[in-house]
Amino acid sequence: MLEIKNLHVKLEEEDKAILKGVDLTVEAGKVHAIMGPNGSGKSTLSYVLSGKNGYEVTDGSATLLGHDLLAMDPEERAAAGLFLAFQYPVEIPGVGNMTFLRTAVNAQRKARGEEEMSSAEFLKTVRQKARELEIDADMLKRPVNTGFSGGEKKRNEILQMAMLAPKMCILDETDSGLDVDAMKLVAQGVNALRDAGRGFLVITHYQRLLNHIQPDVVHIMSEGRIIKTGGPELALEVEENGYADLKAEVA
């Protein structure tokens, strides 16, 4: 599904090496979580696979289902599948979310060869959709997260995640900010989402969001590198002893 090889990425303005060599293959069907303390490059990885601005990729490779993903436009990224839901998403205003949601699905759709959602099925599978992460109407007629709560924008993601049906689901830090209730709402649409043929890469500092999407590989992040790999019980160890150990035992 994705296959990253040595990726070496640095800030453009600062010319600063951000990742140092990442090397991670996320399988369809799979849930592979990234656990690391801030400024190991979790969040730079995810912001380099989706196409941001402000990042030179210096060596290495990304490919998704075999394409080269580094040769893409963001939207081309979107069309073939990737989807990021943000740490921090964005308020739109003046548009409205449902016409935001139509707009993304159908022109994803165009860019695939696919026919357009009409209206009235566009309808029956928002609401639907909607019913499930318990958003109310009144959220799907506002403008996009304007006036929105924390937990109600990461549930927003969700929802477009949900309606743009993508082969590769990257969340970074989605837990962040959120209080319980709203965290399991939000992971109970990510467990609904998934099947053999998506793959997700959760990033994450903390190992309750890993409770409600249990992942099936853990990967620890340190200065720009994945140092260790495991399963679940390794976001555990580090729930009970930090990053230092870790560190240590790879030193």
Given for the second form:
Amino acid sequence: MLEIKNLHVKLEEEDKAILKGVDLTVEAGKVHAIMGPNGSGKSTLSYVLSGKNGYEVTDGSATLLGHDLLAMDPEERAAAGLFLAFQYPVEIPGVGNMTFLRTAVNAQRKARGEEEMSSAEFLKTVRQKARELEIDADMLKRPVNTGFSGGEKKRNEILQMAMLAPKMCILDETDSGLDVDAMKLVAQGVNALRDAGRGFLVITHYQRLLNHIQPDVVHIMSEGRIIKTGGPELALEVEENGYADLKAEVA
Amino acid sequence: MALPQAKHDATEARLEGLTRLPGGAWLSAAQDAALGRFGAMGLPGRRDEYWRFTDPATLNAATAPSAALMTITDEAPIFGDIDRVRLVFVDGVFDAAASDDPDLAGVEIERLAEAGKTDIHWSRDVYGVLEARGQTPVRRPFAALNTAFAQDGVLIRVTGKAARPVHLVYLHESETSDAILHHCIKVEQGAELTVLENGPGAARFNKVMEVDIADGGAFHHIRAQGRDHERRAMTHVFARLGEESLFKSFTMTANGVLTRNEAVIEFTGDNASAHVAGAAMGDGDFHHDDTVFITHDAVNCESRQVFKKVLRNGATGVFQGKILVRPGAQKTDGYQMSQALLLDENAQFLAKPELEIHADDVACSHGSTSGAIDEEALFYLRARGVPRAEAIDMLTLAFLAEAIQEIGDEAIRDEIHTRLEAWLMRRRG
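Return one more block: the form predicted together with the partner chain, after the form predicted alone shown previously.
Below: every chain and molecule of the assembly, starting with the one above.
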């Protein structure tokens, strides 16, 4: 599904390397988790994969189902099936949440040469998925993320994910700013989307989200590299001993 | 006080080609007084405080600079779906054949060119009167010129709640037309009227609308100045608000090498409310100026100014807005917001927000910003699959939303939104 090879990235504005050779393959149907201390490059990886400005790839490659992600515009990556659930979803006053969702769904369909979703089908689908995430009609009507609480924003991200039905989902610190109940709700939303054709990359600082979204593979990232890969037990080890021990062990 | 020689000569030259509308006693008196005001002021120059950002040269010129005609085939005429009374002016000349029968319960509609011939008319308490009040402290020479030389206009007296809006349609069919129109609207106690306007329809268009709202009256104004790019327009709205009255005015401007819309609003009765808003979009040599002056001279009145401009390819936007709170105008609630979205580095926004407050128990706030498209929001939309150009349009319309929200009528709001969206789509290429 997602194949990252020897990815090197630096900040465009300053000569500072952030990713220093990341190798990672996420298979369809699998949930991979990336854990790591602050500043290890986890969020940068998610931004570079989704096409945010400000980063320069100096070496390596990233492909989604064989398509060269790095050569595509952000909207093309989305249409190809990539989805990033933002750590900090952006507030967009003046754009209604429903209008936004519908525009996004149909823009992707159009880009893939598919027929647009009818109003009736869209409404039916969005209402059902919103209900599952306990998103009320008012939240759908309000401008995108504007005045939403932290939990509402994250649920809104998962709603978008559900509506867009991407092939490869990247969740960037989706647990940050969530209380336990909200986290459970978000995790349920993610788990409902798990299927054999879809890959997940869950980026998190803490292990607790992984209690709710069980990963198949856990990677530890530090200083721009993946330093250790293992099963779910690796996350527990981090929880127990912190990142310092792991770094020392690898060094 | 004599004008400097150069200004005197230019002013004389400007007056040379103008003729007064033949009038009876009331109109002649108003014209005389206005000519006196204009003569004392002369034409504006770039050194006048309120003309620093907008060059009046083409408005001052003795003849109107020519403006190519524009035939629009890809959009139906605006407000077409609304049940309304249409009054059509072609290059400033009333076209009776193209107009509806002005038959509207609770509303008397007359032409200035006709009613002006009488010796006594209700409009003598409005025509040139509100304009004259609006000449201090800031001079508005083109308004005085208009009062003296208007060729026609409508005089509307509203005594009930009008069931349909009055729609003033301005068509531009001559490349060199120089139109001067003057409307007076008197909204009597508890009466209500909506006026729609679209145009401007002349190579050079000078229009004044005076609106006198009695206690408990309501006046809604929605104007679309659109697409006719080479025309020049200088408009004034003067409004006087009685107790518990309401004045709402919204203007959409898309295109135009020169547009200056002045709104001069005066609260004379307590507990009244006035909202003026504008959404303007321009490209290239577009120049758009909103100049607003709101005087609070009564207790517990609310005024709200919301002006948004989208500027690209070197377009220029100007905002000069003032809230004046006179001594004793306690509990005034004044809000003023002017913002520009600059879609490239060549566009510019010049803003001069002013507050002058002489009462101690008031709440006035103002803000003025100019900025580019929010890159974070743009990336967010693109990351969801919305193509860049479409995402920019979405954010642009979102930027204008606060101004469009000022339109009370939902159907009209939707229509304005659709027109603005279409303007953006045409430029997507």
